[in-house]
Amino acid sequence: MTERNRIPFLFVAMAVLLIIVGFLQSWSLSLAILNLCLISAIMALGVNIQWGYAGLVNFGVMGFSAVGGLMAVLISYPPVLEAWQAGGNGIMLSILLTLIAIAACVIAYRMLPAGRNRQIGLAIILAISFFVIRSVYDPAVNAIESTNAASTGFLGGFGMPIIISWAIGGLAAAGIAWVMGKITLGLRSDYLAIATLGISEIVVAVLKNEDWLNRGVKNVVGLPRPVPFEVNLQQAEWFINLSSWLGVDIVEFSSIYVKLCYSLLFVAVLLVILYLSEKALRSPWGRMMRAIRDNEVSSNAMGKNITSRHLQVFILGSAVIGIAGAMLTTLDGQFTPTSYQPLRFTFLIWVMVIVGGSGNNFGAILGGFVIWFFWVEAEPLGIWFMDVITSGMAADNPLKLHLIDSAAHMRLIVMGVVLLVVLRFSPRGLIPEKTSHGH
């Protein structure tokens, strides 16, 4: 099979699974895979960005995702006035000492000769700013937990339209990413993915621990939806004329039509993702940015500043991944900082980029559909499995009641099967990288 009918085969392949489910389960489960496979191909993207095109391990997809979740509620959600009025001048100020801290550090770096004095001097300032912020910020994030603790006991967010934090989410996640390249990027790859992966845990641990920003562990629940709430459509007019035209039930007709309508969205963003990757990838400066990355020593022999590049490329990568994550959180309705763990937000992605194929965009995407797909329906089809090889055994036979309560425990045995086959029969990828030499 040639590669340009192998993408359009595989691609149809995913299509006939969801529909597939869509006969045999449902099609609100059907649409629910569908759309958490788009935000996971547009994560997957943004790993490809930095690994695919340059050669960067970044196992800090976790922090990036959480960044972005957070971005949809402090964008979405109504500001929490109270709790303004009783910490939110504390809190501003601190913010403000902060930076001038910040600022005092850079001067002072600049100022002083290197050696004892600057060592001494920015320690002082660092030690003389840690007190005076506490000072501030301590009573203020007090005043603000305390108040209506049960329902909010946290600033809120600024009440804008949802679908504007995906943007910023994709911003903030590259502000974090410059801070964290400026860091880490000097390191080797071993180090890189060690470094990015213990920062995010960081992200995610203040997100856990910061009540006064995001009700930490509490979770912040019922954000607003781009999307009609099924409730209202089942008590719209048209939409009840609808569903007794078309002959289905009304509470079922109302989930698959905002499944739907965040199918559509998700689509949009990920079609122009991919239509800006791909460009990237064929310019001048994707093809200098894969050159970097098979050969960092010609590459800096011909006067490339590879730090530099690499930063750009990490940056654009991270600030993908965060756009996905607010449109995770977006999805759910829900911030819960407690679900970012590595396992489902690092590297369940990079198993996406490997299966589908590293390098290529159209690999990245098809290996976000089909892994999740397969992490989402392998307990059913663990059950139905242990069901089949028991289906000899009495009902209250210990080892038929062992396997079937086992069933759930196969999607990680899915995942490395899955794995194994794909290396196994192509290594590079479902959809590998295209190269000048042929394929």
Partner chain sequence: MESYANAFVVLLNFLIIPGLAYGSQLALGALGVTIIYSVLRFSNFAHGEAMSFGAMFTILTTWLFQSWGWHLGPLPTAIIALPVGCLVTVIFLLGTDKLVYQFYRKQKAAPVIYMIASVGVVFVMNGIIRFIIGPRDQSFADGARFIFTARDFKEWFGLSESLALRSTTVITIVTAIIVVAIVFWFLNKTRTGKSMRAYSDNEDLALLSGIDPDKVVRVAWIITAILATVAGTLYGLDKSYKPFTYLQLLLPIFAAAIVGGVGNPVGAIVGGLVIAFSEIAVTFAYTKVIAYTLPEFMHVDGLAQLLSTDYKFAVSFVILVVVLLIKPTGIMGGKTI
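The structure above corresponds to the form predicted on its own; please give the structure of the form predicted in complex with the partner chain next.
The next block holds one chain only.
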């Protein structure tokens, strides 16, 4: 098969898989998988921008998606006015004080000569501001968390359309990436991987524990939607007419209709990001990034500022992941900090990029689709497989019961093996990166 035909063929094969699920299981499930495939594909694009274009290892995908998810809550949830009255001023004041403390640190850093004095000065400023901020912050947090704790107990958000949060989520993730990049990008690749893993654990720890911000592990549910609710559709006259004209069950059709609306929105976002990424990859900027990736020393000799180019690409990729994170929370309609696990949110995305083809945007998208599809379908496939190999055993055989019970965990093993096999035997992935000098 020629290189040209390969991409359409693989995407058509993927579509066929989703259609088979539609026929064998249900169309609703097929669309649910498609929607998460689309979000995964955007996350994989983000990682591909960092790893594929520039060779940066970001093991903090989980943190950037969680930040995006938080923005979905903060933008869309209506403000809780009682909580604002109780502690809003205190929180605002402590944010202001934090900014002042940071400014003071920056000024001290600039004013004092490098050496012991500077370190001691910074330590004193940090210690004083820590206790001052805590004295304002703690009472405010208590006041907020005790107002109506059972149903709200947090500040709420801005009550704006949730779709705005997709952009804000990207900006917030970019902001965190800027701080992270400033600290770690001068150093070699392992430190970036470890540091991003660390920041993502901390982001999730904050989201689990700062109840005033997002109710912590009590979760925020019932977020507004950018698409209609099923219940409202089922009562709308035009929808009743449409479903009776099509001759389908109205409940199932409403669920499919809603999922299709999400799919259209997600496809639009994916196409915009893909278009921009492809433009960037083919521009002189993209060529420069690949040159830096392939040979840092000679690019540096050509006068390219490696650290600031790396910072740029790190921020861009993280922003894309943040957008996808906000979209995911929008799709779920709720924000559950405990659902953020590194295997699912960081390392699975990496499997997508490596399997799809690092450096190729279409590859990353395909990887997102294929890996998410098998991640979901591994469970029924695993149970079916275990049923087959244990069919000779008695129904109450403990080994058989254990195997069927644990079949779902098979998907982790399968993902690991797929990653290792692709990395070893086909390191350029399903859709390899295009190199202009390759043919």
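As the structure is a computational prediction, the values presented were derived from the model and not from experiment. Numbering follows the first chain given and starts at 1. In this text, rigid core is short for the largest set of C-alphas that superpose within 1.5 Å between two forms.
With the core held fixed, the Cα of V16 is displaced between the two forms by less than 2 Å. Annotation: Cα of A32 displaced by less than 2 Å between the two forms, core superposition.
With the core held fixed, E379 shows a CA shift below 2 Å between the two forms.
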